[in-house]
Structures are given as C-alpha cells and as structure tokens.
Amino acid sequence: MSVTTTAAGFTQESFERFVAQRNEPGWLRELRREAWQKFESLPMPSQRDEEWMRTDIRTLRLQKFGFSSDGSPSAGAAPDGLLTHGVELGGQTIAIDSRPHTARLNEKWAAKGVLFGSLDELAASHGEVVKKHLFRAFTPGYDRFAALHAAAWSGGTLLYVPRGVTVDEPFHMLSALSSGGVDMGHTLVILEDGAEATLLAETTSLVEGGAGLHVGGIELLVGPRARLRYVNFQNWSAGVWHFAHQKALVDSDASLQWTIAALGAKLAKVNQHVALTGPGATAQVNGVMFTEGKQHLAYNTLQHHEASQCRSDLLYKAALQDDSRTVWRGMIRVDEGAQKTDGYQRNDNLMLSEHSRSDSIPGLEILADDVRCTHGSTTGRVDDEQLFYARCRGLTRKEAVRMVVTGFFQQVFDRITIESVREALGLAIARRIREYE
C-alpha cells in the first residue's frame, strides 16, 4: 500500500515547496499562483451562504491535511475497480493520494493521435492542448474549494480524441485514498468535432472508514457534433470530506451522458453544470445517490440552456437510511436568445429510515417565450404493502426491501446504456441495504 506524506496544512510555505518540485511550464506555474492568491483572499462557505446553508462544514479541519510533498509517481499495489468486470478497455489511468501510479494507451488509438493519461505528465508533453482547454469549463475563483482545486491539482486524467475519431473501447480512470490522503484530482476530457467516446471514472479508499479529503475539477468539453458517455461513481469511504466542481460545455449537435453515482463519502458538496453552448445540443443527466450511517451528500444541479433548440433532462434518485441526509438543488436557467428549448428534471428520494431527511429544491429560471420546461420531486418511504406481499412469497424483510430499492432505481438503471455500470451499481446498492424498521 502507498502513503503519501503531505506537507500540514495549506500554507504559503507549503504552496512554493509544491510548485518547487513539479516539472510544469511557466504558464502553468502562473496558473497555480493566481489562483493561489483567490484561494488565500476568499473566506471558507459557511451556512449564511445560501448554497451552503444546508450544508455544514465547521467540523471540517483543513489545516490536517496538505499538498503532497513528493511529485513523483505513486508505488505500491492498485486497487480494483468495480466498473470495468468483463470490459475490454481503451486505456487506464489510476491515481493514489493524487499522484500518478499507472496510464496505459492501446496503440490502435495512440496512431489516431487520441491521447489519453496523466495530465501532470501530458501537460508537460502536450502542453498546447492542456493549455488551450485548462479551465475553460472550470472557474477557479468560483469558491475557496474551487481556488484550492486550482493551485495544487494533481495526479488528474486528460482525455483528447482527435476530430472524426470514434473510439468504440471505453476508457477508465480510477482514484484511491490512502487513510488520511488527499486527492487533488483534474479531468480534462476534449472530444473535437464529430468525436465519441466513453470514459468510465471512479474512486475508492485502500482503507475501509479511512479518512481523507478530495477536493476535485471535472471538465468536460464537448466539440461539435460530437458524442460523449461519462460515468462517475463516487465510491469514497465513510471517512471522507468529498468538494468537486463539475461542468460540462456541450457545443452545436453534440450529445452528453452523464451518469453520477454517490455512495461514499462522509460529507459531500458537488456542482456539477451542464451548459448547452450551441444550437441542438443535448444532455441526459443521471443521478443514483444511495447513503447510510450519518452521511450527507448535497449536490447542486445546473442545466443552463445558452444557445437554441437544445434539449435537456435529468433523473436524480436517492435512497436513504440510518440517519443520512441528501440535499438537491436543481436549476433550469434558459438564456434570452435559448428559444425551443426543451428542459426537464425529476427527482425522486425513498426513505428507508424514520431518522433520514432529505431536502429537494427544484427550480426554473427562464427568460425565452418560446420553451417546455417542467420540473418535480417527490419523497416517500417503503410500501408496507409491498413488503408483506413480497414476503408472503417467502422472500426476508431484507430481501423485500433490497427488490423495492433496485425496482426504485430501475428507471435511472435503464437510461444507462451500459451494462457494466448498471450491474456493478445494483451490486453496491444491494450490499448497503440492512435490516428495514
């Protein structure tokens, strides 16, 4: 197993030592220090903002954790990923403690000029596609996390295909915690005109309730025309603090899908935006949010329609028990000139606890005339009913609420074309579910 040794606390010494020891270009450096000074000028959210106001982080101990003192690849054995039984993949990459450990390439794709590992390297190598892409999707000054993202990034994944190219292999991106890491993570995923492809990302921890911090940016830039399938299955211990930032830049006739899945985690605060840039573009969205113990997972959704005739929808769905909370908010925004656009979002939450609590808070904001934007949400617990006709069929409480729960996934688990993914998130959801009071 790999220990990385960090540097305490996030300071001005420890930022110089960081940037001292990476083998980067001088307009990335530039990058980091600006952001560095957002990071230091901006106060920590807290709940009198409203974003955060049902989200509390004074427990939070930042100063416990640290830049990684050591910029060359991770050692030791890597985890398994859940996503990847029975698939024959493009490539993968695998992070520990957000330091490189393995990127690998098949040479069919290299020779198409398709690039695909670690961006710490790749920025170094290919610095005229990084530095053309880097932040175009991701705002640095957006929060302090955000600021915090933008200077000490590391072990991240670049995905480049090229224009025309259409890589019918998926690509995998796996990043671990050790107990007490930190991972720093970037996704730069660029797919160019009348590109395809599917990246397949995930995360674990080495050490069961270990805990640790991520602090992540995904972007994901969509050429014209072009067609990605981005699955993210967060999968972080029980002892994990988990901020990202994720947007996704969809241009003219592209198509997006994007499926999230949060299960771990200890707290979590996540934006993930979707921004519809030209004309036609499309977007599904999938949420599966599944917590137990004292979790509280809080996502913020944006579909920001900016250009015309683009078509929007997302189905977010969460299952809770113990004493675990999720927050949603979604939102609608549809620019001025965004006529016939087309906008939906449901989401759909099941308790499993009396001591469960989720808050759902849908909204639109539209400034077209010419639109069909619907909204919803919905809260319930487990039909006793259902449970006892299931059970008079010689099945266990447990077993009956594990078929309720899988049959309350099921409509997201049937929008995800593919099968790898569906069977290995049924296979984690099942093996959280306990006893039903």
The other form holds:
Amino acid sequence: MSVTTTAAGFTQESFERFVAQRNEPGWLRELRREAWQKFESLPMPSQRDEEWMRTDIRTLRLQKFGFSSDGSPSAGAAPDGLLTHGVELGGQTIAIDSRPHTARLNEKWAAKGVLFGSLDELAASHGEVVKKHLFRAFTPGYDRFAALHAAAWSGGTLLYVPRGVTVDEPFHMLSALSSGGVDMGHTLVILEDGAEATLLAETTSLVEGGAGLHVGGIELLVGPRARLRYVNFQNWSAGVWHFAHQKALVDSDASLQWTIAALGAKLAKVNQHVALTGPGATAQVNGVMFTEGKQHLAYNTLQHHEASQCRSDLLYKAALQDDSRTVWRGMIRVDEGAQKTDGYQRNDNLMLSEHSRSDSIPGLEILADDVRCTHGSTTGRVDDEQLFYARCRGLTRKEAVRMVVTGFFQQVFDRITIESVREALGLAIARRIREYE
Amino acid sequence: MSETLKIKDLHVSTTDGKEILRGVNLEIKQGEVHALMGPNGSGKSTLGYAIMGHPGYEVTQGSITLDGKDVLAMEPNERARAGIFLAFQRPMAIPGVKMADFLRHAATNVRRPDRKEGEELIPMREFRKELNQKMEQLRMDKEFARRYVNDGFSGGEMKRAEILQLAMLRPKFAILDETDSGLDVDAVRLASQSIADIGGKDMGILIITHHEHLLEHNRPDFTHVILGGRIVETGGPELALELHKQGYDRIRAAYPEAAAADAALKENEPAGAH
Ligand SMILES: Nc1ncnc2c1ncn2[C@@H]1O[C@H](COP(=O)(O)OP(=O)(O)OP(=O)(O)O)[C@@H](O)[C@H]1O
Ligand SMILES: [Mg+2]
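Coords for the form predicted together with the partner chain, given the form predicted alone:
What follows is the whole complex; the chain from before opens it.
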C-alpha cells in the first residue's frame, strides 16, 4: 500500500496547498477558509471541558497527520465489506484515505433522479444540491475537530433521493484507512419529502493495528414523511483516532432508524445528535459497542425534541473486555413547544473483565409540560453462576461467555431490521470474545 | 457395558475454607435409582455441584471417578460431555439466549464430546424435530423453545425446562436436585413418569428430594440419608418412606456426631441462604 497522505501537518501552508489543488467553486472554498480560521483560533479540547472530562487526548499528535494529498482516485485492491453479504445493492462507494476508489449506482435508481457517489465528485457535477444542503446539520464552530473537518473534508459520500422515490435496495459506503492514513470523509444524506432509503456505512483499516486519524462528519437530512435507515459500522484497527460529529434532522412525520456499531478505534469521541424538527417525527437509535485492549470509546448523544408529538428511542449496549473503557453521556432535550413528546434512552453495559470500566450518564432537560421521558442504565458483569450453568450443559467457558454476550446484545439486535447487519455484527463480536480464566 | 460413578471419601469446602462435605461415599451404576435425602443445609446441593465441578467449591480430599476416569480432573463441560448431568435446584437465567439455541449447542457438544468450538451443530431441522417431539411428550408449549433460557420462568417452568434438557441430553448419570419442587400435582406426576421413561435401564439417577412424588415411578434401589455433610445411613425404598413419614429425629439421635456437625454448619450459615 502506498502512503496516500502527506504528513505535513495541519498548517496554514499545507491548508493553502490543499485548497489550491482542489479546484472547487468559490462558495465551498469560502466555507473551508472560515472553518480554517475557527480551527486556528479554537483551543484543543481538554479534560477541563465537560464533554471531554473522561476522554484524554493528550497523546494525540495531530501534526503527525495531514491533509489529503489531492482528490485523485485511489487505486489498489478494495477491502471487503462485512455488512453486505447476500445483499443486492442499489449502489456502492469505496474510498481509501478519503480518496474515491469506486462509485457505482444502479441505473434504475439513477433514472429516478437518485444521486449517489463521492461527495467530492458530486460537489463538482451537482453543485446546487450540495450547496443547498451542506452543513445544514453540521456546526463547524462546535469544537476544534468540527472546524478541522469543515476545513479539510475530502472524499465522502452523497446520497440524494428525490421526493416520493422509494429505493428498496440498500446503498453501501465503505471507507478504509491505510496505516498512518487520514479519513476526512463527509457523509451527506438527503431524503426529500416521502422518499425512502437505506444506507450501510462501514469504516475499516487496511492494516491490522495500523495507526490513523479520522475526523468525520455525518449529516442525515430526512424530509417530511421520508424514511431512512442508516447503519454506521466502525471497525477500524486499534491504532485509529476517531473524532466525529454526526447529526440528523428529522422532519414532520418522517422516521429514522440509526444504528451505530463500534468495534474499532484506539480512542473515539463521537457526538451523535438527533433533532426532531417537525411534528410527528420518530427516531430510533441503536448502539452496539464491543471494546477490548485499551480502547476508549466515548459517545455524547442528544435527542433534541424541537417539535411536538415526536418520539425518540435510544438503546446503547456495550460489552467491554480487557482494560477497555466506554463513556456514554446521553441527553434528551425537550423544547418549550414540544408537547406530547415521547422520549426514551437506555444504556446497558456488560463487563467481561475486572479492569474494564464504563461510565453512563443519562440526562433530561425538559421545558415542555406534557411529555413522557424516561431513561435508564445498567452495568453488570458476566455472572460465574450463569457460566457454570452453561458449562454443565457441555459448553466450553468461551462458548458460554459468547452465549451470554450474544444474549446481552439480543435486545438491540431485535431492533435492527436489516438481517445482514445483525449477522455481521453478531459474527464480528463473537470472533473477538476471548478465552477467560 | 454398564458404567459406574464412584464417589470416595469426598471432602468439599467452600473456596473460603468452610468444610461442607466430610467424607461422602456413593456408588451409582447405570440403570440404578438412588434417592438422597437429608435436612435443609446438610450438603445435598453441594454434592451435586462438586460432582459437576462448580468453581466455588474445592475438593480437599477423596475422589470421583467415572468408570475409572478421574472426574475431578475434568472441566465442567468435559464432565457434561462424559455423560454427567445436573438438574439445578435453582437454574440460572441467560437472557437473550433462546432455549432452542442453547439446547442445540448443548446437545451437539454432549453427543459429540470431541467437537471443537465452531464446528457444525446438529442440523437445524433434525434438531427442531427432536425438540418438538420431546416437548410434546412433556406437554410443553412449542413457544417454550423460543423463550430465553429460564428468563422470567416460573418456578415450575424452570423445573420442566430442566427435565426437557435431561431428555435432550440423555446422560449416563443424572443428579436431579429437587426437580419436583415448584411443580403442581399434575406436573410432578408427569415429571416422575418422564424421568422414568428417559432413564430406562441406561441411566443412573440420583434423586435429591424432600417429597415422595418423584420416587413413585422411580423406585429407589437405594435411599441415602445425608446429615452434616456425610451419608450416615443407606437403605432401600422403605427408608425413604420412613423419612417422609417421621422426619429426621431418629437419624439425629442415632448419629449425634453428624447431627452436631449439621447444627454447626447452620450456625454460621449466611442469612437467607435458603
Ligand atoms: N458458597 C457457599 N458459601 C458458604 N456456605 C455455603 C456455600 N454453599 C453452601 N453453603 C452452606 O453449606 C451447607 C450445605 O448447603 P447445601 O446447599 O448443599 O444444602 P442442601 O442439603 O442442598 O439444602 P436444601 O435442602 O435446603 O437445598 C449450608 O449450610 C449452606 O449454607
Ligand atoms: Mg439444596
């Protein structure tokens, strides 16, 4: 694998070079410049910030990484996706180190006006769509990583489904990192009024144990009465830093099923934000995390009820082995006018080792008076008595642990309506379960 | 050929050093029915756990062999695969794991003791058919197979699930620890009959019980009385009858040393242990 990024650091000079190479329209260049200013002026987050209190990034050397060298396509063998076994796809994008590798869209969907492909390429050919929607659900000034992403994003994926079009074949997006690579992909999904689609997104490493940096952004714009299923499977090697701002806007009577599965990364700090912006919107959020070694995965979730009669239901489940750690800070915020809100959040953690640790911090901020909001969290251990029972039925200790862990995730798997995703996650998790003494 | 489960001078302590079994001797041949009776806290469940290799108990002296093979050297799963089965007094729940999936793994492993992890399971259709048939015989609803292992089961349902597992695994030796408790009158009769049917001439059974129901169809060849962690008396079916009618006063009087040990065990018993 050739090295595809220039490790010239994130400097003014390398930024200028990056922008000059890209040959983009003025409005986009302007967005990048504004964001770059913010990046330069914002401090690096530290443990004094509430959101970062439990997440230590002092060993991150941002300057060891750099901008994507250019927007040129990447060659070489593409890695295999795990989510798509036996699935007829409507289209697929593959990127390596945020450089486009493959983009294909089934002709039948293209004929209906669907756009799917590299965001880089579609920003050039369909500038008006991208200009209209880009950063509607992304705040470049949120923190230093958001600013860096807004200035430096490249590659990425756009899915646009016009009004009333139902796409019954899932799209697949695969983004891979080489060792030492940088992924700055931006995902922009736009479903117009009444449209329906499923997008399976997968991020992975080409090299086991390879280092890497991901500073990402995801925008899911779900129009009125539209239905989106979005799966985000993060399976990087344990050397990757993963920072992401992910936000969905769900309009009136629209529905979103958003599944986050996280198995990889050295350290992850993710903001997942669902805004219910129109009356009657619903969102189901599913989280499946499995950590090992010294991994640290931190999720800040926000279910923001901006309109009345919306429903949001979040279930995050994490199993932790070795010395790994997860942090979940969940917030349900209900605006003043958002009456008849039905909000739920729950986080369950299963510790597979004495040394793992999980912090679970639910929160409610409710300004309306006619609402139902509930939350809960549990943290438990694999029970020796349970294992003994299973072993008395002929299961090895490892098989027994695997059963208990599979059972633990069953509740969230039951909610995921895409079979290939359930199976891939089940297998990927089962493979990681170690022998315990 | 008929095999023998042989327990010799077995001493068992908890991992923090409390001695519970103080020299148990017991020999069960395939095809035999043994009843094990004794007051609460006398060590019956501990014996079952020790036979299966519960990590919370330590064998400090004595031996357990299955046709000459050292059972104590085996992992619990190896003991199961060697043909030993324990129906738990208090079965454990495994939420999220369907009874059918659990049993398919269990049955495959027990029937193919050399199976390595990840190797093929019994084919789904074949397994389903057998499971349905067994559930029908035990008059269990088909829905049962889709429920999560012991999760939210009533006391009686758990015991019936244990009998179903016994039927599917068909061990050489079964220890049934109060499998009759929690069952209603009809269920206990059915259980008693089913155990006899499953066992036939091939299974050696150790029935731990405080009642006579299970013994109705499984007439004990031997009745053992355990007191203070030791089997103090062995008789025929008439001994079980006597204990049911008259309790343990005669036994306590006849074996004062064991009775004292029994009382001592209970003195420092953790609160709410029963
Ligand atoms: N892990 C343990 N730690 C401490 N004490 C224990 C432990 N296990 C068993 N004991 C004690 O050992 C004694 C025997 O317990 P056991 O469960 O074997 O009794 P049992 O004969 O099965 O009683 P029952 O008829 O009530 O089921 C009791 O006093 C019990 O409290
Ligand atoms: Mg008992």
